[in-house]
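Below, in structure tokens: the form predicted alone, a single chain.
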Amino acid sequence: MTFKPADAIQDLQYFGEFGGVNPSISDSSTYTFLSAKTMFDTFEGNADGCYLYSRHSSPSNLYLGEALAAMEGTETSHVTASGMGAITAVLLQLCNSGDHIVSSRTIYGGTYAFLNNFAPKFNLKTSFVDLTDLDAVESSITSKTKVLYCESVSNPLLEVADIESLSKIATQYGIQLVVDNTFSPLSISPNILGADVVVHSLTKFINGTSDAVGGVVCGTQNLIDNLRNVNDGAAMLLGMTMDGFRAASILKNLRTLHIRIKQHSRNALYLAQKFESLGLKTVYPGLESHPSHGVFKRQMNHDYGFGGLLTIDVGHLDKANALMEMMQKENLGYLAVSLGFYKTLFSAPGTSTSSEIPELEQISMGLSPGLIRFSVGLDNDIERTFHAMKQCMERVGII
């Protein structure tokens, strides 16, 4: 049977404390016990259903975590205060001093900065490779390698990871495949394709309203137990705890994710096709011209399309900035980072979300100063939006 991630979310049912259709929010940092032994057992992780302290867990966080685990098809999950909180917790939990990570070279700038600049302080080394070159991936693995890390659809170049093939390599060498699925929730299910751990920035498509920051680690019960361990759990000891009110808010928005993703994907495909027809250098996984179009199509849950992210390359940063400023002035979206909002968001990654990557490295991976990343919104009339964007392009001399 085909995995239906939105159905898995829909099948969860929670009742509020007083019978509400939304679960009640627990507005407490600490919880009482009827016996001292139960408190001890809870500290040791041996008392299911008991709450101790909100840095450990809270009802709101667990409700959201259950829904996200259902969406990704994993045993369980743990929500965190941010996407970076999820990523750093997993990598620090799976690796020790002296270990090695093989990572995609095209990843979110914050993740790159952590792996390249921060992790070496703990003698944790990373090799950045072209994840679309499976031979290069395999040849980068050493006896010290513990993790193979990638994004389902990379930020910002929109390279598509062949998760099934990467999983086979990871299994062969006894390492963990960790996949950031922020750009493609519902569209791609990495765990079903063989990933060991799936992470998300909930801030983006999953929340969808640009009013909350959050992250999640989806994986085995053993992994999540280790992350929460009071003695050596990275999520526990580093304090990357999501606030219960934010968890409740994100859970409500998660229930409409399937509707929003379909519209984001429809609109992005329409704009990508139109931009390409204008002769613009356009990258979108749904275009047959995309080098990994076939890989995405083979891996995707077809109901949800190819996602809401596309890029165009206008050659020069000054032209990119002029176009983005013009589109914002004409109310076509916002010159802003992040993604998944109801309005289109656009930015030049080389000077924003990927600015942590050195300039020479940006050039070698093909990240041009004139690259504009679009997180395409939920516009009702995308044809009207395209014509207005085309006029902006004409006015700034791009077409």
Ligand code: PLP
Second form
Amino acid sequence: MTFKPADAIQDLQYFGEFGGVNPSISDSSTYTFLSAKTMFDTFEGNADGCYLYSRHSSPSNLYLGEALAAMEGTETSHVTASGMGAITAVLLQLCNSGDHIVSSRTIYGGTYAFLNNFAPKFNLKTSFVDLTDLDAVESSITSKTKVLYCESVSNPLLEVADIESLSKIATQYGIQLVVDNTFSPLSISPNILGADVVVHSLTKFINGTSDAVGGVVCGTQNLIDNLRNVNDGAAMLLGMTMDGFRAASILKNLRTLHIRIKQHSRNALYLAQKFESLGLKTVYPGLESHPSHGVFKRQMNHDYGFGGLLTIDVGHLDKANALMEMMQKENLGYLAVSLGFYKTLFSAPGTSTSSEIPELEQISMGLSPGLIRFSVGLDNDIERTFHAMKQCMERVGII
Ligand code: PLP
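Switching from the form predicted alone: structure of the form predicted together with the ligand?
Every chain and every other molecule in the complex is listed next, the one we just looked at coming first.
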């Protein structure tokens, strides 16, 4: 049976305190107990259904977490104040000082900076590898490796992880496969394909309105209990707690994710095909020219398409900047980082979201200064958008 992530969200039934169709928003940082013994048991993690303190958990956060776990097909999840909060918490929970991580070398710049610059302070070392080379992945694993880390579709190069094969390697060596699914919610279900842990930046497609920052760790009950443990849980002790009001608003947006993703994917495929036909160096997992098109197709939940992100390489940064400024002036989108908004967003990752990656490393992984990343919007008439973009490209001399 194919996995139906949007149905899993739809099938959850919540009522508010007074029968509201949305659950009531929890507006308390602390909770009362009728007996001191129950309070003690809750501290120890033995009193299901009781709330203690909102850094630990709160009803609004649990509702959102339940919906995200349903979407990813995991036992449960823990929502966090940002995507980085989710990523750092889970890595610090799974690894101890002296441990080793094998990571894809093309990942979000912030995650790269954490692994490369911050984690070594705790004697946690990372080997960055070409994830599409499964032999290279396997040969980087040592007796100290605890985690294999990747993005299902990588930021910004749009490399596609072969999650099933990576999961076999992870299982063989007894390590945890952690997948950041921020770029492909609904389209790819990493847990169903064998990942142990799925993380998201909710800031992007899942919330979809560019008005909130959030994250989630989806995994087993055991992992989430460990994250929340009052004695040594990374989520509890490092304090990346999502606010209950935000959790409530993100949950409401999550319910329309399937409609938005279909439109983002449809528009991105249209633009990618058109850009490629203009002779532009275009990368989009939905194009047959993408080296991992077959891998994406094999793994995808077909209803949702190949996602909303594409890149073009216009050769030089000054050309990229000129094009982006002109497209913004013509109201075709915004020159802004982030993704998953109703308007198209574009940026040059080499000097923005991936600037944490050293220049030489950028070159070796194929991240050229003229690369523009598009998060394609929900435009009703994408043909009109394309013609206006083409005119901008002609005016700045790219085509
Ligand atoms: N993962 C990916 C793939 C991202 O693109 C980002 C942010 O751009 C993050 C994680 C971090 O998320 P946040 O900004 O919500 O901390």
